[in-house]
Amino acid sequence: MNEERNGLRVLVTGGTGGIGRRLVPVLLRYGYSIRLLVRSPLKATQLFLEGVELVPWRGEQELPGEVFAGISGVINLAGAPIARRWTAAYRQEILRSRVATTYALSRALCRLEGQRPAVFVSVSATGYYGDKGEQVCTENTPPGDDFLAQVCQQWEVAAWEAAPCVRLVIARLGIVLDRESGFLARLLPSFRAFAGGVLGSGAQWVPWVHWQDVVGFFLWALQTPTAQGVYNVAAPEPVRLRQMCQMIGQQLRRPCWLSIPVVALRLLYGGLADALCASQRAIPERALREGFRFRFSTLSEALQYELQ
């Protein structure tokens, strides 16, 4: 075991994804100390060095107990990456990937005999509400029905799974805007080519969140002992597609002048595209409510950070 700086070790899976790698630094930064459950320990290595201990997981197995022991709190950020063409084969493994491995945790959670750790934090997707158009979408909100909406709902059962044992936070993310990873940086090259434009009609709602906000909204959750249940973790102003792209490319000093229709959308990603193309106003109404303050509220002051 590494020595503790703080007495406060997290334990994370997905730590290597787009997300994890910014997560695990500013928790090391924190003072805590990290144990990474990894399917390739060389791969971390070469991410993180002092403060992260490796244990090697495949995501489905049984977890022995001695994996939580001095373990104050986890965070769940396993899947498999949404961002690529949807083939039949992919859809399973997405949804493998999300559900098998949270339960996997939540048993083995409550297996535990003796002291647990505090804090259970999930993650989940605004995906869950699938295309609701106009309406503006509550952690009250009905789930949708389309694949991505269904993928959340089993994987939002895993977790509650562990809600007996321990504080069960599941936060359900919007498109995180990370120049490095996901959404964004995909969409960069096209417009640093002169080739930026909409999805779709570009009328959809997007739930985006900056990923200095999700870190922080983590941290929240470990730290605030009346944090419990589901919350959006978007930002508090949801923007249309359009404007998002017209916004890069105001930013890059780069035309927006594309409109890829849905057609053939499905011919570059498969069933990606319709969940590109869903509609999700979601409004993170619990996390305003319980004190949780975004530091990018606005969409201009997150693509003035990620691409200045």
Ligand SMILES: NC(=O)c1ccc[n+]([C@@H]2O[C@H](COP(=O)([O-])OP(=O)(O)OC[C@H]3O[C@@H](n4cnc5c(N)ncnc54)[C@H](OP(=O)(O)O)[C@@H]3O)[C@@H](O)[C@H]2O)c1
Given for the second form:
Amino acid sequence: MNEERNGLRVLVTGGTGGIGRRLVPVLLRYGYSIRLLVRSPLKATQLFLEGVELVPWRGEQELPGEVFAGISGVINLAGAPIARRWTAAYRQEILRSRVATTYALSRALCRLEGQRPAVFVSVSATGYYGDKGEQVCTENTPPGDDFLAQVCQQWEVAAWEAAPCVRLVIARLGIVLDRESGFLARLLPSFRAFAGGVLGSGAQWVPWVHWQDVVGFFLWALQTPTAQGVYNVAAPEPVRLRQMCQMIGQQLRRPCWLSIPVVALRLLYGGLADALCASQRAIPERALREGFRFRFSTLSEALQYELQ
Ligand SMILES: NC(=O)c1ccc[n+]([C@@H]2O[C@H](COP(=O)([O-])OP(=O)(O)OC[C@H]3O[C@@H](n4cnc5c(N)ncnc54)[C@H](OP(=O)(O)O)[C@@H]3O)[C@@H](O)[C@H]2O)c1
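Here we have the form predicted on its own; I need the corresponding form predicted together with this ligand.
Once more the chain from above appears, this time first in line as the rest of the complex follows.
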């Protein structure tokens, strides 16, 4: 059980996104106060009414020390959405919005004089591993070489720059399951319209994780002084995409009968198609070993919770 922390203040970037919208209310409930670095204060005001302080920030711009005043932990979620067509310009945006932002935070943390936040939690993704087929990926598995794998490596290098100055936790997130946002939310309309199916062969492994476990991991990382370094944040039992889609169909009492070939996906989404078909059998070896408990270990429990 996570402890309540009255009065501790957490700085969050990308807090208006799918994960941030889940994280911020839970942090508030646990007694943390929140300072959000946001590109659009108006959007943030519409999402979070009370207990959240907003600081406008364009991402890569240098951060003054005052932004960290009274901050005990930093959670870095910022990044341009992946699920768009990847033009050459958009690939640059995916990269820049993560790497430049993370360097700006790391460098600002190391420039601080006097008291620094105790912990910097920066996200990355299991996309780090590229397409590993049947291989089980632990935190020690070498990176892949596709575009997302390169983005994740550079993103993590930017975060490592803060390691000499604060306790650094890098969360390599799997595909976050949430009926409100992200991968699952995008699949649901086609299933509801009796047009559910798999992307590519369906044989690829999907490193899914329920949003409550992502939020739980962030709380654990904030509160566990020994947590440090890279963690796969994906449920202990990854599944193949075909199995996932069939289970979604069962939960919704809808068929899962379509199969969208990679060639068609490439026409629709460009390079994103290959990322959708990459196989990452990632397991959370370090988190389990160090005592983090997943609330949702099996996909059937997670989908039942989200879809019933
Ligand atoms: N959801 C998943 O399944 C998943 C899996 C693996 C990794 N991740 C990573 O986890 C992070 C959060 O995920 P999410 O699903 O919450 O993402 P999201 O819904 O796309 O939100 C990301 C947030 O990043 C900020 N942002 C967007 N475009 C930006 C840009 N061009 N430059 C700087 N900041 C920008 C926005 O916050 P403001 O407008 O408030 O600035 C936005 O709310 C992302 O970096 C994502 O890549 C997510």
